[in-house]
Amino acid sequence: MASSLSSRRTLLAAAGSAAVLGATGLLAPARAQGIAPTRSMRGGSNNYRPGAPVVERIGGGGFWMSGTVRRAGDGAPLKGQRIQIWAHTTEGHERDPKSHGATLTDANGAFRLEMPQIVPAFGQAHGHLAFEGDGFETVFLRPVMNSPRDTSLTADFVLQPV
């Protein structure tokens, strides 16, 4: 008898807990919120040159610009996406054609391009990156470096399908 009473109490306690949790929505399965798209940054499109050539390296190198490109919502990596990169460097101003180049993302959505050291322009050391391609909204980024002595800068894109 004690065993059946104990089992009944356990069952009633579990049912009561389930009712409380169900009423608060805590029994519903967790759902991913989805990954929000990256929005263009103010000043990101300054000196943009549509169709800059895909290059192995910009100038003499020594500085690395890298990042990833994913699809908004599910975060899937996007292969073969074109990212244009430009900056004010030790070898030229950001408006100079020789300071611009593009690269493509790999199978993991990653990109990496070597370029000359970025130097401050308008008081900040910063780079410019643009996603340019079909099927997604255009995005311009203008990340600022922590220090002008940094030798790399990372910028990630989450693209919104059109």
Contents of the next structure:
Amino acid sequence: MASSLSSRRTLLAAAGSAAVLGATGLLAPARAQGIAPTRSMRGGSNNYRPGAPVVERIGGGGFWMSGTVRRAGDGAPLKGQRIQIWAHTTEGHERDPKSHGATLTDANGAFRLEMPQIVPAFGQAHGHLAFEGDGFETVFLRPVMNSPRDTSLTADFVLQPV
Amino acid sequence: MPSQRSILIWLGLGLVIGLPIFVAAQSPLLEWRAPIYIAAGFAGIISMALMLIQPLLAGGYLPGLPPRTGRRVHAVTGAALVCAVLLHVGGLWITSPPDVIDALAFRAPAAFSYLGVIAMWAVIGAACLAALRRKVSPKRWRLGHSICVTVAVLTGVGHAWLIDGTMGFMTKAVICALAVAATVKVLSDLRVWRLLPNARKHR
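Taking the form predicted alone as the starting point, write out the structure of the form predicted together with its partner chain.
Complete assembly follows, chain above in first position.
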């Protein structure tokens, strides 16, 4: 009885993971050789401000938002891409214009922007990032911090060419 | 002259409700929030406190408020609970409209949003049934109200528990546990399960 239960569980687990892999495109032959694009996260675009300016630093700083931007398919790093970052911080609400700032990726496709400490808002300590630019589909991310005491957060983009 | 026991019960209830509010008032998060957001948060805590008081009133457990009087107060605190929930949602809406619209449309990124919206509708459902109770049969009204409040308390507690907000860990745990316990106790004392459609089979 126990073995039949466990084999049924194994079968269910295998079928479940196959379904997940299939749904995410990891089993699709056409994409097997490439890196899949990052999908926008739920709530990612909330309180987005189109065209927020590129800044040296958002407010007084003390917290680091970083990540990478690559191209879907071959995974090549993308230089000079504009990433907008915003969050509820010790210096302002998500909706405040001063809580928003943008930065550009370097030659390695990496970006890094200093901002005020993110604090829990609407139930979770989280940040928002947006890719805005020509040539690729727009992506909105909403990473959640493991602990509200963290002083950094990362988010990586894989962009789909249009 | 009230008995020592009734003084202790009222004092205990005052502490269980007062302490979470006091602890939340010390939260460092308040410093980084606008007044409307702070008010919305406290309206949520008060909603949880009222969800603890409601079953105590319905069951006539509070000294000086026997079932008949208790239920009259229960109707008033029920209306206050609906107001507190609407202030909570309204205040959050003003703070960040897209987040609340996502929650109400059941497309928010976090489970606590779904639980909170279900709790809100369950509270509104319980209140609507109470307002229309003379138009439905006593059996249906009692069963419907009981189901609504069960859903409201369970999802409301889940919502509060999962949120990283101003409430303190211990005081939140105590008020949530007592709200569930009081609801279970009154449903059991009023033998609500007898109202279920297939109850006769199990009798």
